[in-house]
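This document opens with one chain alone, in structure tokens, the form predicted on its own.
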Amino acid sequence: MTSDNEASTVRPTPAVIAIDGTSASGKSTNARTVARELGFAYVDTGAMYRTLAWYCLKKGVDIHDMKAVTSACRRWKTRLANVDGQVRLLVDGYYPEREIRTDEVSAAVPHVAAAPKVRDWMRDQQRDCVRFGDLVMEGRDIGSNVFPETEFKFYLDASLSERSRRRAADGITEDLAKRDKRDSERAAAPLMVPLGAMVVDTSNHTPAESSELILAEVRRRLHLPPAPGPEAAA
């Protein structure tokens, strides 16, 4: 998807805005809310290795192994499809969009994530969705792995008491210092504040005003005017 906004015909190359951060730091809803206002195309990178996931458990592959996970990943057949403004991963020409939010899934997810020879192959994916145009791209490594040279990179954050409430309000029970320790210890690819990101604290800021701080910057650097007010609208 390419945008149309008067940045993308002058701009020889495609826009990548990273959103990188914790988990329940709120980096899906301001990276969709982010990429819609801007008209740019949204990539969740969490989705991809969650249709690996996914892919191996049907497989009966051994998630602990590195070296099956790593093999499985060389293996199956999957393209990029830009599908309504979001870039996902099919396989097989299919996306389990629902089966990929199982809680078995989200328990295999770190166990797939960790092998650096996947984080390769994911990397090397996710580069690949600039031939869709601009785009807003969340995940945890984007800033520092994947488009180290973007000039639009921000690190969300929240109180660790906020993160976990928010994560109970979704009905979802995770241990997320333990996954925070996971992620920033991990050998490839850790999470990190990428160096140059903006850190944007969304423990008191509503969506909305989060998304707001990341876009004026946005515009800011893109020499795009700000959004009308409601003024403007009325």
The other form holds:
Amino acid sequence: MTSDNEASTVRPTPAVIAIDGTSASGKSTNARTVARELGFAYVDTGAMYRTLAWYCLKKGVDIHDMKAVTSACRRWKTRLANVDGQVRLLVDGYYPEREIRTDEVSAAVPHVAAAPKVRDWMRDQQRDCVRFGDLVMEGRDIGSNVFPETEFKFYLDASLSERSRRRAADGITEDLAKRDKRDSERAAAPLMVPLGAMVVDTSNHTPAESSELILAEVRRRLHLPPAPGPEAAA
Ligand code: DC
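Output the structure of the form predicted in complex with ligand DC; the preceding block shows the form predicted on its own.
What follows is the entire complex, opening with the chain shown before.
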């Protein structure tokens, strides 16, 4: 029999911290920081959809043809690997890190991500990531569809003007309102605030401040001590 104290500290299954939200709301920066601070593996599910979009473009698969995209997704040879704390989807052993960030792939990916059977395939892969242990997983449907049972759900958002400013600062011009609309209005697993999620508006926070909000909440729920203050380092 375990004491109350033991019961509160021993976790039988890996913890999954779901970080969803709009484009350029700060998901990646926050998810990476939270994963690093807690020593959890980081999963960028947008990169998985981007990888499929890249693969379809490379193989000449019509990204507007859901059947063709679904069939490509069923046939491609992939495996998941944990590389330095980041879970990656490798295609034929290769991770197309730079290739998936091109404008061409960004334009193609919402079409690929709208295919229901592709989403089922991705969800299975994403659930399988728990074999790498505790996770911080960022995306659009993690708290609502991939791990709806997790108690750690965060939804990040920021004003459209602030998000556009951030994208422009990265040298990217993108119609974010159009992308959000597409992500929120698709029939299969649309972008939404998951039930029970803590909503973080990052408009007026530095990345360090929003990560600290998330970390404080996770530490509280995991019964971990709060982060040491600056005086501890002195
Ligand atoms: O986060 P990102 O910009 O890299 O995501 C790329 C695209 O993939 C974006 O259009 C939303 C989609 N996506 C999704 O539908 N579900 C996820 N879990 C992650 C991303």
